[in-house]
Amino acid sequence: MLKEYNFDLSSRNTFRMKARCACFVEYGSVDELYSIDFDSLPKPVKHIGGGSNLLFTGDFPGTILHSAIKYVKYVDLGLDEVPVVVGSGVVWDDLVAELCGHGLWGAENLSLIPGEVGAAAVQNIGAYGVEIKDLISGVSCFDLQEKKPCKFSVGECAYGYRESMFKESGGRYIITSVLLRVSRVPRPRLEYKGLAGVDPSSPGAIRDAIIAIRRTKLPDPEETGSAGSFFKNPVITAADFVRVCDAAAPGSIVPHYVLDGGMIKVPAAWLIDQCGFKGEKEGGAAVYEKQPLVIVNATGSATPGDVLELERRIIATVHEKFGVELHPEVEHI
């Protein structure tokens, strides 16, 4: 177990924000997690994954926890469906690569999403028509309030668009492992716009295509700091959608997706782009020139204030032009 005080978090968040925490604890097993004396730790206590969906807005006065539980166990019963138990500290894209390498279907559309398995289950990551909830069967946790292990079925996790009961629990539950179900039977999901013509012959072929697509749109985290998609795609009423169409440039076709119940999802990237923010700068931060949904640490020395001000300007301008309220997907700490 690693335990350090006054810990530098710069390498623990993909935005590369310079921040410190009073204490950092990393555990490598469930037994190590259970052995932690939580009462003695500086408060508050916050659990993070790979730091790929976080914005540290300043130094953290309490304890940051991190899982290094890294195992992948296949429960191979010879059936079409293969249960896989995955430790919460496994890097998500490493797992997707492994599953595709075994010819197992289900996770390929979620290729190249940064982060770790535990955080992915909290966030309900999604891309190209698939969410991780589609693969999850159950989640094993440690209950910080009751100081005991517990398990939840996928139904009990209350998953929604980038939402789960874990996000609503105030950090009560620490995910230790996730039970996924993948398939030997080919199940290509290529209905999503942009995947037309993708080779459906294997999960690996789809993974390669999605990686290629994502790399044309998103910054390389090894080169440019960011937290990926910064805003959620707004879900609005039909009446609100009419107002968006009316406010759009003459002749514009507003991209949208009609959801169950008649609500309409509009891409936040389109709204931001229509407001002229692509490439816009604020101090060391900028809107990524290839994908306006992403705010980047353009200079490598952006401050949290730079990012927050750019976020504020984007939200205010989109609301003024379209009457739509954007909400950050990135968690602010």
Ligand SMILES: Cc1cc2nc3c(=O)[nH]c(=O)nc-3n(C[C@H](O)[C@H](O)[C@H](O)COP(=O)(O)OP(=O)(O)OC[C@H]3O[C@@H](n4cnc5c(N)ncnc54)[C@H](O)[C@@H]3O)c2cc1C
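Whichever C-alpha set is largest while still superposing within 1.5 Å between the two forms counts as the rigid core. Please read these numbers as outputs of a predicted model, since none were measured by experiment. Numbering follows the first chain given and starts at 1. Compared with the form predicted together with the ligand:
With a cut-off of 2 Å and the rigid core superposed, Asp240 has a Cα displacement that reaches or exceeds the cut-off between these two forms. Once you line up the core between these two forms, the Cα of Ser153 stays within less than 2 Å of where it was.
If you fit the rigid core between these two forms, you'll see the Cα of Val324 move by 2 angstroms or more.
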Given for the second form:
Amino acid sequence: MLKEYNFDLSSRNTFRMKARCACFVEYGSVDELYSIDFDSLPKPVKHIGGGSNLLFTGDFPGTILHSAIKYVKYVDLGLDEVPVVVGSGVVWDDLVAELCGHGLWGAENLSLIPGEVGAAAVQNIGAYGVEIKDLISGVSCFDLQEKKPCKFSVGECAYGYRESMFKESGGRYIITSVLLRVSRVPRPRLEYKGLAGVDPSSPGAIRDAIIAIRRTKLPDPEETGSAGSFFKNPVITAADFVRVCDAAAPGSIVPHYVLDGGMIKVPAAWLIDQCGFKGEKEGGAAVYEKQPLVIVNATGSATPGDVLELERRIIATVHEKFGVELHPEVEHI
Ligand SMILES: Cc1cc2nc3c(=O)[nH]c(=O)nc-3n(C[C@H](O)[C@H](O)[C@H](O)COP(=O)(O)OP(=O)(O)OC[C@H]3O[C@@H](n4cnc5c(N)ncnc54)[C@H](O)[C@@H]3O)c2cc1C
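Switch from the form predicted alone to the form predicted together with the ligand and print that structure.
Now the full complex is given, and it begins with the chain already shown.
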């Protein structure tokens, strides 16, 4: 177990924000997690994964916990539906590569999403028409409130769009492992626009295609700091949508998706782009040229203040122009 005080978090968040925490604890097994004396740790306690959906807005006064539980157990590779138990500290994309290498279907559309398996189950990560909830059978946790292990079926996880019971619980449950079901039987999922023409012959072929597409659109966290999509796509009423159309440039078509119940989802990227923010800079932070939904640490030395100011300006300008309130998807700590 690693336990360090006054720990530097800059290499533990993909935004590369310089922040420290009072204490950092990394455990390598469920037994090590159970042995932690939580009462003695600086508070509050926050669990992180790869830090790819986080913005540290300053130093953290409490304890940052991290799982280094790294195992992948195939329960029976001979079945059509193969159950796989995966430790929460496994890097998600390493797992996807391994599953594709075994010719197992299900996770390939989720290739190259940064972060670790535990957080993937918290976030219900999704891309190209697939969400991790489609693969999850159950989740094993440690209940910080009751100080005991517990398990949840996929139904009990209450998954929605980037939502879960874990997110709602305010950090009560530490995920220790996830039970996935992947398929030996081919089941390519290529309905999503942009995947037309992709070679469906193997999960590896689809993975390669998705990696190639993602590399043209999103910054590589190894090269440019970011936390991916910074804002959620707003869901608005039909009346508010009319207001957006009225405010849009003459002749432009407002992209949108009508949801069950009549509410309308408008891409935040489009709203931000229409306000002229593509490439906009604030100190060391900038709106990513190729995808205005992403704020990047362009210089490598952006401060939390730079990011927060750019966020504030984007929210204010989109609200002024379109009357729509944007909310960050990235968790501020
Ligand atoms: C370039 C880029 C592209 C991205 N593309 C996508 C995408 O296509 N689709 C998508 O869905 N997301 C995407 N993301 C967002 C991000 O990768 C996901 O949200 C990912 O699941 C976060 O994983 P993490 O390990 O980094 O978690 P962190 O950011 O460290 O934590 C996320 C949340 O999970 C909680 N958590 C972490 N580990 C545990 C645990 N073991 N138990 C309980 N709670 C825990 C944390 O407290 C926090 O609330 C992208 C991010 C980047 C930087």
